[in-house]
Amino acid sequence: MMDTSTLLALVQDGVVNGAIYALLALALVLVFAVTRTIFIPVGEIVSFAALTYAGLDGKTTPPVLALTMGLGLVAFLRGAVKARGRALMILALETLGLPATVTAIVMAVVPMQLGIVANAAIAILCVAPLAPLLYRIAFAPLAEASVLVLLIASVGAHLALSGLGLLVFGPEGARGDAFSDAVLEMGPIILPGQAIWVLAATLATMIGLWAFFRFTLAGAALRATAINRRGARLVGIATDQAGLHAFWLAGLIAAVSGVLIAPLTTIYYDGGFLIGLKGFVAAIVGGLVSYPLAALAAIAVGILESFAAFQASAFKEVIVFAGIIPVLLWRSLRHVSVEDEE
């Protein structure tokens, strides 16, 4: 029989990982919202950031960031085809200049040993990249596509990214350093210091995407091309660019879980899939256009993970995912279907 005790330590087990998800439900909703594409390799972004992450030491150059270097050339030699004269030049220090840049900074600051917030930006900065690159190479010219060439195109870019996931890292797993060893306890309540980093950081970033949809030029771009792709290029607003715009912001969003995620468990090349369809089952109740829906969601998500893992460990996945199944009953007979409108 269940006590107190083991509920609460359930409940904040489960909000915990909640969060997490509720983060890769964020990115995953804004990536469909404004491209219509379901941003699968999430996973592996997360699943890079949490590697890369537990793998510095100070003394080797993070292997991930050769792999930005080729993503990146790959996409320069993908889009000078059409590009020209400045178009050029913006593209070659988008696709090469970065990435270089980023490689000579963390290489000069990774042998300083900084400490553990300064790794994990450093995790951030090599992995976040990926996902404009990955929108380069293989969305951007999708963009009329329909959602379901989209959607093969998704399941191509993650089978690619795992794949280039156990070359560069190999099939070991790794864990990172807890941010803090502190403990918050309110009554019967103990919070570990790794706890409120993720509960703290979730909200942050809550925060900073309602600011910048609220407050920001660009925020007001990518809410006009996730309405209305056709309205918005009458308007002016280059649809493209908000592509570009919602997966770097994805990109960041899932950096910044895997890094989060890296000192609660041992994360593999291809453990961050997992993660990110947890992430989609809380997208999908939210619709895939509710953000405080999809946070909700994942948050219950985390606990029924939590209560299932508790009750009947082995079943653990298949009760979390039939978890969605009543969500699509309920949405098919609630909505009629329509055609897509590109």
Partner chain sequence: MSLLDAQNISVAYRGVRAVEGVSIAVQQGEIASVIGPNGAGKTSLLAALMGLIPSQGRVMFDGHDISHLPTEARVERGLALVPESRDLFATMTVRENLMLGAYRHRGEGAAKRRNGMEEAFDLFPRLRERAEQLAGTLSGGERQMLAMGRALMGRPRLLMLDEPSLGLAPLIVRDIFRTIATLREKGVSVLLVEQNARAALALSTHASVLENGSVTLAGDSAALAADQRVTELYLGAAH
The other form holds:
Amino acid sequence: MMDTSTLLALVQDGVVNGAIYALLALALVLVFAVTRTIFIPVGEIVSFAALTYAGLDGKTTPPVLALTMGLGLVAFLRGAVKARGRALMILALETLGLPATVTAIVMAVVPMQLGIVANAAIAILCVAPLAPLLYRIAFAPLAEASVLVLLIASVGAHLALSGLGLLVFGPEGARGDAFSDAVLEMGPIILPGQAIWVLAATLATMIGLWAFFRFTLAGAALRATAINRRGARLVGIATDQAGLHAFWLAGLIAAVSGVLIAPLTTIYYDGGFLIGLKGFVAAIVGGLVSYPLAALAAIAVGILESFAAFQASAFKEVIVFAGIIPVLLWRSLRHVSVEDEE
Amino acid sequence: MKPLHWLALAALAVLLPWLPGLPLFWVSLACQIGISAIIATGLVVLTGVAGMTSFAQASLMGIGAYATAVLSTNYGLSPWLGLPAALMASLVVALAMGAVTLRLSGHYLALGTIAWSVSLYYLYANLDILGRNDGISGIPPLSIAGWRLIDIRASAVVIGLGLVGAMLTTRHLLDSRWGRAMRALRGGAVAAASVGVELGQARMLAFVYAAVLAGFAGWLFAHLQRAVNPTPFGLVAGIQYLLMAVVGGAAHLPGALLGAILVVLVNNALQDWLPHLVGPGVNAETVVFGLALVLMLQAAPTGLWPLLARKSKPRHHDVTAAALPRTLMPAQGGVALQAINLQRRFGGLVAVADLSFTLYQGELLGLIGPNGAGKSTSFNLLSGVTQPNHGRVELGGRDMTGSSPQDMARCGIARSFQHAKLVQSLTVIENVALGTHLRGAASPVAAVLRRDRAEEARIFAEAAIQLERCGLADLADASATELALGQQRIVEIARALAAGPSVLLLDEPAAGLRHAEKQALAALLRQLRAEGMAILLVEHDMEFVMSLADRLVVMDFGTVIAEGRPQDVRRNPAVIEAYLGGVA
Amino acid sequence: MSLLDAQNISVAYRGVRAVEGVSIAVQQGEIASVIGPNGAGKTSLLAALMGLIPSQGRVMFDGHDISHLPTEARVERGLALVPESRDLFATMTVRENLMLGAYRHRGEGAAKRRNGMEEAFDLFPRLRERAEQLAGTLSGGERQMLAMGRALMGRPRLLMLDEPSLGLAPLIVRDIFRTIATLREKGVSVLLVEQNARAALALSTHASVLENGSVTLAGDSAALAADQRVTELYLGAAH
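Switch from the form predicted alone to the form predicted together with its partner chain and give that structure.
Zooming out: every chain and molecule, the one shown earlier first.
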């Protein structure tokens, strides 16, 4: 039997992890709704951001910048096959200019040792552009393909990126400094500062996203593309641009999650995959379309995981991932169709 | 391929490993290729043919491998007894997995297999009986009459024969009524359901068959390596097998072997060379494979085999056997099909508001109305594809409301579709043969063992007769995609007739036909009517339907606005208004 | 010079030609119509003009060749299509749908967008009542109004309408056609594709009859309205 304080600790642990899964679930729902891509490499973005944050020592340039610039070059070459004139200029700016600018800024800022929040920003800045670059390389050329083909491509991108992760970060894990050492005590609940940071940042991101979708034309254009692609094109929204924006947002969200999780646990180059998959479980509960459902499910996954870890630690992952199956089943029972699959 | 070719392949598998001077390392690579190709062959059936993607094949291979490993080490059973155990274990696990996973559609299914793969991997790595992360070692090699096959060349023979066997049984399965049903899952599921194919069964068959092949490969693997651990059964390995199928060409049997050869050789080369290029300790091959997968999908989504091979000759079928027994037609003039106050809403839109009519045996009833009047929805209601919110459908006096398309087919309804739904990977006559699904009885096991030949011959004789009737006999061996849209619609009629129905629902059969073809179609429909068939015809070509129908039912806004003989209907002011519109 | 001048347009689908060598022109400020029975290729023709599906032939708009431009670039130049499927943003409000209709003028101020919205509401007062309702909950007629309103928010130079009367009750059809007539007075050119032949011919200056993917009759709308062949096309030849 477990006592109340253990119970509370487990729930609290679950909620904190669940908040991070919730962020990832939002990113996944967003990308899927706009581009129909199930963005498996989201996990790599998480671990790369975490490792970059943990590796900032005020001296060395983050090694991930080589990856960002390299992918930028590949994306440029991939896009240059087709683009001409103004489009080529924009492509060059986004794929070559932007990573180079990020590198220059980061190299200038790192030696200043501006503190933990600046480090978090640096890590996010270095890693977030990977998502839109991946979109240009792997997914935009497949925009008309089926969800299944996009998923297989996504798995391929995950494989490649995780191999590159090993090359860039090496096999050792790392753990980042906590944002705050403060501890908040509320009766039986003891909240460490990092947990508060995670919850606050999650909440802020969600509110920010909501405001973006609700109040800006760019946000409305993304929603419109998700709801009806043809309708979006008919009002003049370029759907590949919308896809790029969705991947940008997803990259930012995933990088933020990575930085948040870095102080909570030791992260390895391939550790993000499992974290990302848990975000998936939640995203799928929401049918890959509903943000609130996905966020709630993410919290549930976090709590399930924390109890599973306590009761049967060896089978923690089995329990969490086998847990997705009934959810998938429930989803597909709810939407019965005999549509032809291609 | 002819039986002789398969024998030659088997002989090659037996002899090739003993070629003098052949480096043993090459033989061991060949073993890897053979095992991988068996798994990829399963993926051809599952992904290429049936259109389902699985990332869990490596995990299913693990089921077979661990089953035989536990039995032959812990219980000292002969490895040969491990074979049925491995096959059985993978079959049972696949059935259980399939029961909860296969209802998922498209990408949900693929995600489900990722979840299975991760779960099974952690299960292998944490169960004491499976040796946790260390796995099981000391697995005995296969032995024949006391001769232990320790020599890798002997193992290569077993694996080679296993691969030839796997490809042969797969070919048999694909050339059967079940093969046609599985092919129909891709792009023709609704049509297959309309002739009685239980889609769930066909999906399960493909999934279980691929799993059993994976289990078989696992058994070979365990006794070749003589040790198992969780690593080769993880998600990355599962992705590699899928890569093999995609690279080789998932829709083609030889593609599985081609893909396995390429991926294993490239993998080997990468492991040799990459450490020199990027330093040790970096598994750069995953980078290359990941990129290869993405690039393949962008550049050659159908894989390499179709690019390398000449366009294969279409399968030719002997049609000289006796056809299937004829089905009995109900008495002329009896009530065939009755719609009673049918209503169907989609969200706020009422597609069919109130539809009632009666169709008699030996009658040709035209259902007409302007675009958006609700005709296609009515058709779907009558054939069980869509369920009504209100009202009843009766077939020969039996209440069929709420029945599935398969039940409707069993009770004698057959239909064509407005947008022809032919299975693209089948020839014209095979598409027609799909229509006989309910009239055949051969099981998948009979198909694999080739015990279904007599029945198949009768099925194809029947299909040939129906094609002949529809005037498409000379196109029998053409690929369904080569036909003009109008001809595709006629093939759909032949497919419907092959089901031996008593009620025929035709959705715009004359669209896209030339004048002479229309006349031939009209003659066919008149003949069918004379035989007692009840025919419901949705048609936009007024001249066609007016000259043919005994009665017309005119729909607008989801309700019947007129009913009667053609000459009366076309003078009806409400009908003229509906078609030409009022002046605003 | 014609505002829209499409020459020799062909659309192939799976090796079958849905539209074969169709040429069609719309003059500045006129309503032109394309009539024809179901399955004649009308929707494919519009989709090709809009760049939604691949096609052959040349599309000139306002003197520029737009044949190779993607849909969104054609929208930027002032071409708009209200498709048969309406393609509304079902889970967004009527107001949001209209706002997105002005996406091509996103550089302009919010005040100008509000003016445009007021104009759309004046044109379709029903939409004003429903402004905060989700588009997916509208009735068929309201959906058609919203689809037209959304297209007009982009202040297009040529509005192409695909079967605006489809599935709508006669009273609503009358309203919609009245609105189309007022558009001409506002200087919007219209290409109207209809199976409601009488209404389309009454409204338009020029018309083409599309049958089996080709134009079989073309000319003055009034003359076509009197042509016996048009009636036969819809109700079959007398026996």
